[in-house]
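Single chain ahead, written as structure tokens, the form predicted on its own.
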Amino acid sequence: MESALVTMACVSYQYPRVRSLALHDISLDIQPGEFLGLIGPTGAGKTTLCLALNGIVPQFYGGRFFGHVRVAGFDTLEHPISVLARRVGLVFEDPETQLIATSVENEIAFALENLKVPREEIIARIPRALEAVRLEGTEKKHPHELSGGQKQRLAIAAALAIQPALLILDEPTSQLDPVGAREVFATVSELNRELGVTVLLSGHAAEELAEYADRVALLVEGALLQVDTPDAIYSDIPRLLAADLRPPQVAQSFSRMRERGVRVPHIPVRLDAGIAALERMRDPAAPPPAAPPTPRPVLGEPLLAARDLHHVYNDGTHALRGITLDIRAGEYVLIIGQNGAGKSTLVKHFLKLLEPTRGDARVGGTSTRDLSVSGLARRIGYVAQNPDSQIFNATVADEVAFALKNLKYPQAEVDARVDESLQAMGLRAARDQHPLALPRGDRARVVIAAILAMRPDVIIFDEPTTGQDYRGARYILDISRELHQMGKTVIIITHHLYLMPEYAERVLVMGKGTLLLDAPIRRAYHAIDLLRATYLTPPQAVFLARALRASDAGDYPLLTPDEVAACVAGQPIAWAEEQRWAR
């Protein structure tokens, strides 16, 4: 048997001034040419494990380290990081933070120059690295001219140029839209299959890892619970859910079928296998399911409106092209589209963070040109992707009171609103704690409590699930549902379409600054060709529904694993709308 490229033997690690172990007795071998997926909830130790493979842990961070790690024959405790960097390429989560040069070719040359690679060799390696990630012809472009997926592929090219024995990618697609994520996975798979690059990829992308990885390692609370094939890992639904991890929707659908009494000999974890299994199981004579509830009508005057709205940035980018739409009080609206589609640009017009180049944005029937930013802040709350960027104060109570004090509310009114908001978000017990000392989900609640204290009519969440594990994403979306049930109008921008059927009612599909579709969520999710045109992919349950020909059942086809499973079992369907509106 070929000797392992990477060997971790009884590795434990404790960060300085932290009592608990970040890694606990890890033993793991990675074979040459293997594609290993690394999964686990936030805080499981995935990044720490990745950093241990190139010596950054413990050489840079310090702390207590036990056991040993060998990569390509090099012990990570006996060789400096500069030596290990020639053997281990590392690509991080956010491509923006990794790119520092003024051109694509200079970006690749930068790392090689630091490693003192001869100039002639650098010149020879640049085109090979770009060809490997399919970025030929971009040599002279500034990295900021590239799409999100191209930027991450450039970061991979820069790592590949050092000719590492091991390529490590830590959450490389969490910041990307679906097309960017597909580009990265396709590139990494091609490097692995065709060039024999050994890959360790850490992430939450269940469907992609099930498709591409040779093996998957499950890490929970610093301990390695299981290393096995994607079929073995992702078909064990109870273990994944116990670890707060999301199974692929294919596996989830067939697991729910089994729970409903359908004979399912094997739970598939890849979409092609699931579709093949369904086509064997489908009964053409079975009656179609009853239609889902009719979407609830939302009446009244528009709360937010756009009329022929255009926006051109200073660099000439035409970000919005004639958007016209109405959003009424009490709606829950999902806005989707690839990076650069204009989603954030649109909602920032309602906050007057941007001014229309042409056309009009209106709030409550009044043009934002005639409204103040502070006045709009009272009516519209905005939750950014990273809640930490909106925290400025030393206690939770002070954070919630901050905007109210700036707007000169009387102290008695401030106190009453702070108490009301803390109660609504379940934060009264934490009122005197530092916000940044709270768990990430509770920090998001602090930001939302501060927004609620303004008593806005509308709350906008801009990419709230990016970088979150399944538990964290559901936590934030559950808050959005609570706010909707309070009567707030909720707008969500996200790439994670699989999360939204339990929450959203209406979908705005944007592409290249235009509004391509405005429809109830079932119609939008089954507009597969249109979604593909804007580089979006519907959840796997949609493709399973098509395999069942369930789309013949009225205008609103199946949307979730539960609905697919009930249809196959011939049982009444608990429609997502019924679950959503009952809560």
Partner chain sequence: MEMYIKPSGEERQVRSLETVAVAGAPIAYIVVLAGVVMVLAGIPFSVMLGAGNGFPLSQAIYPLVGWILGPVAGALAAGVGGLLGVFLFPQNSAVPIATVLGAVAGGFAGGILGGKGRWAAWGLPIAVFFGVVYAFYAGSAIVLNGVDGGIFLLASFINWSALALFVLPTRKLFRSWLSSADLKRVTPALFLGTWCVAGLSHLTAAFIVYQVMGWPDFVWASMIPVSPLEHLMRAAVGAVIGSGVLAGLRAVGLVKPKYAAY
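Numbering follows the first chain given and starts at 1. Since we're looking at a predicted model, the values are computed, not measured. Take the two forms, find the largest set of C-alpha atoms that superpose within 1.5 Å, and that set is the rigid core. First, how it differs from the form predicted in complex with the partner chain.
- Taking the list Leu376, Ile56, Gly196, Gly426 and the motion between these two forms, the hinge point where C-alphas stop fitting one rigid part best and start fitting the other is Leu376.
- Remark: the rigid domain rotation between these two forms, smaller part against larger, is 20°, computed from C-alpha superpositions.
Since the structure above is the form predicted on its own, I would like to see how the form predicted in complex with the partner chain looks, so please show that one next.
Here we give the lone chain, stripped of any partners or molecules.
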């Protein structure tokens, strides 16, 4: 057998001033040329494990370290990080925080210059790295001119340029729209297959890891529970759900079919295998499903409105192009679209964080030009895409109390609301911790808790599920639903379309600053070609529904794995709308 590129033997690690172990007795080999996926809930230790492979843990963080890690023959505790960095390339989740140079080629050269690679060699490596990630021709561009997916590919190119034996990507697609994510996975897979680069990729992208990884390692509370093929890992639905992880929708669909008595010999984990299996299993004589319930109309005066809204940024970017829409009190609205479609720009107009270049944004019938930012902040809570940009206090409790204190609420009221919000977000135990020391998912909850404490009428969540594990994402969305049931108007911007059928009623599809579609969620998710036009991909359940429809003329407007399973089993469908209303 080929000797392993990475060997971890009985590795445990304890961060300074923390009693629990971040990693516990990890033993793992990674073979040369392997593509290993690393999955686990938020806080499972995925990032710590990645950082242990290039010595940053423990050389930078300190703490206590047990066992041995060897990468390409180098013990990570006996060699400095600068030596290990030549063997291990590391790409983090947020491309923005990794790019520092003023041009693409300088970005790639930066690490090489620091490693004292000769100039001629640097010049030779830049085009090779760019070609590997399909970014040729962008050498002179500023990294910020690139799209999200391109930026992440540039970060990968910079890591590749040092010619590492191991390429580690820590949640590289969680900040990207579906197309950006697909670009990154396609690139990494190509590097792995064609150039033989050994890859360790951690993240929550179940569908993609099921498709591309050779093996998947399941990490829970710092311990490695299972290392196996994607088929073995992703077809064990109960185990994944117990670990707060989301299985691919295709696997969920077939698992539910099995639960409903359909004979499913093998649970597929990839969409193509699922569609093929569905075509074999389906009874061509079975009638199409009954029609789903009609969406409930929401009446009343518009609470938020846009009229021919245009916005042009100072750099000339025309971000909104004549948006006209109404959002009524009590609606739950999902806004989707590619990165740069204008989603965040639109909602910021309702908060007066941006002002229209032309047209009008109205709140409660009044133009935002006549309203103050502070007045709007009391009525509309905004949870920004990057929670860190909204955090500046030294403790979680202070962060939640900050706005209330500034609005001169009595101390008893402040304390009560802070307690209530921390309880709602499951953060009471962290109340005295520094917010920035919490995992990203918890940092987002801190910001939401601070917004909840203000008790606004409208709450806008801008990518609230980014960086969250399945449970964390559902947890936040469940809160959004509770708020909706309390009569609040909820607006959510997200790329995670598969999470939303149980929550959203209405979908605004945006593309290049325009409103492409305003429709109930079921119709919007089945507008596959239009979604593709704005670089979105519907959930796998929609493709399975389409596969069912392919063989007869019936209508299959299915949205969720459960609906697909019920349809295949010929049983009554519990439509997502009915479940929403029943809650």
